[in-house]
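The chain that follows stands alone, in the form predicted alone, written as structure tokens.
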Amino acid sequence: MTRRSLVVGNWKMDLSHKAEVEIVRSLKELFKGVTLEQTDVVVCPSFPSLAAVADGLKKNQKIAVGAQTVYWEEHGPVTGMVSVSQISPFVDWCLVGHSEQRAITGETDEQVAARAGLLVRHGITPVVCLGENAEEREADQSVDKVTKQMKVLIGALTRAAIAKIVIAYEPIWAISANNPGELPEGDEVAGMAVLIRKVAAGRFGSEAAEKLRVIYGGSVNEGNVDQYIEEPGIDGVLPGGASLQPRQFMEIVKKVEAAA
């Protein structure tokens, strides 16, 4: 079964509004000469820039726009949060469950699942982030942690919905902001992709599980992306800092396309 590859650039809050608009201009120019047949490309700017980035890319067929998170309820008196109806005019994709959101807001697995289900109902593809922290890894609890996160997620989704989500395996200890001393090997990430699909198969069957796209996030850059995308079962990557550099981001995309 052929799954489309995927590269999702997470801009976090590293850039000013002006800088995000300038990156869009650079990406549009750089990607003019890039042929993409098997790869979806997404950039996730900050909320204040969503409209401007979406407008800048509205005629671009190669780069889509995503949000960095969304609240799990459709509307209400929730100060400081953003609803699905507020992002839906601008995005086709949305990150949910990113480790930074989990850490800052105390976001639970159940809330992540609620976000994912809400996005699917609104026709937006959720990229659901999951993974273990350094302490859990040291305690040999990585498999247990990812299994639990997956079971909560798929327990809240229908068979139809599972075909419309993406899983981003993002070990917290490997994220560049955490100053990682090491990164997972490609075969380690591939093993996690197998686990993720195995858990999905337990509820929805092997055919549905094989359709599930799994990507890797954690200090991905042009120099190390090959070790992940060359492994079977890894469908792409979720770069953070590297996505702020238009040329490096383009090179990552080209490598993912070539490996597809």
Ligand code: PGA
Contents of the next structure:
Amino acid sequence: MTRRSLVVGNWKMDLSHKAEVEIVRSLKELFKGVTLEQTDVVVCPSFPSLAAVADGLKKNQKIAVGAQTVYWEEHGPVTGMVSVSQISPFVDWCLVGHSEQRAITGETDEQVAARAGLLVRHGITPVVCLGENAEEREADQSVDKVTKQMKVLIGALTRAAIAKIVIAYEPIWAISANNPGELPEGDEVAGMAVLIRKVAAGRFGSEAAEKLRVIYGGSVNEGNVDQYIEEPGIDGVLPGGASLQPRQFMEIVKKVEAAA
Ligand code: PGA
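Since the structure above is the form predicted alone, I would like to see how the form predicted in complex with 2-phosphoglycolic acid (PGA) looks, so please show that one next.
Let's see the whole complex now, leading with the same chain.
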């Protein structure tokens, strides 16, 4: 089966509202010259900019909008959080379980799974981030960690949901890395993609697991993207810092489309 490729730009909290709106203008101009047949492209701005970015990209068929997280309950007395009905007019995608969110809010694997299930029920594609930290890698626990995160997630989802979610393998030690030596090799990430689909297959069978899209995130840029997307089983990338530079983001997208 062929899975569509995917590039998700995570803008984090790096830009002002004004800069987020300006980036949209540049992206629209730059992407005029890009033909996409196999690749979905998503940008994830801050909550306050979702409406403006969605409006700016409305007529653009190439770039969709995603949120950076969502609360796991539909509504209620939850000061400071954002619900699915508050993001749904603007987004078709949403990151969940990003390691920065997990670290700040103490989000558990069960809460990540609840968010993913809620998003699927609302027709929004969750991009579920998981991966080990530096100490776990050092202690040779990467496989155990990812297996556990996947089991909790898959345990909370239906078979049909598997084709509607994306897993982003983001080893925490590789996020915002300062030199290429700190990044995983392509075959290491491909091995994790095999593991991720194996856990999904354990519950729903290999046919369902083959529909699961798996992407890589952690210091992706136009210079290193090839080593990941050339591996079978890796369907795309999730750049953070590199997605803040429209031209670099476009080059990453072009490479992913070319490899599809
Ligand atoms: P980075 O961020 O590309 O800046 O490492 C990726 C992420 O945290 O999603």
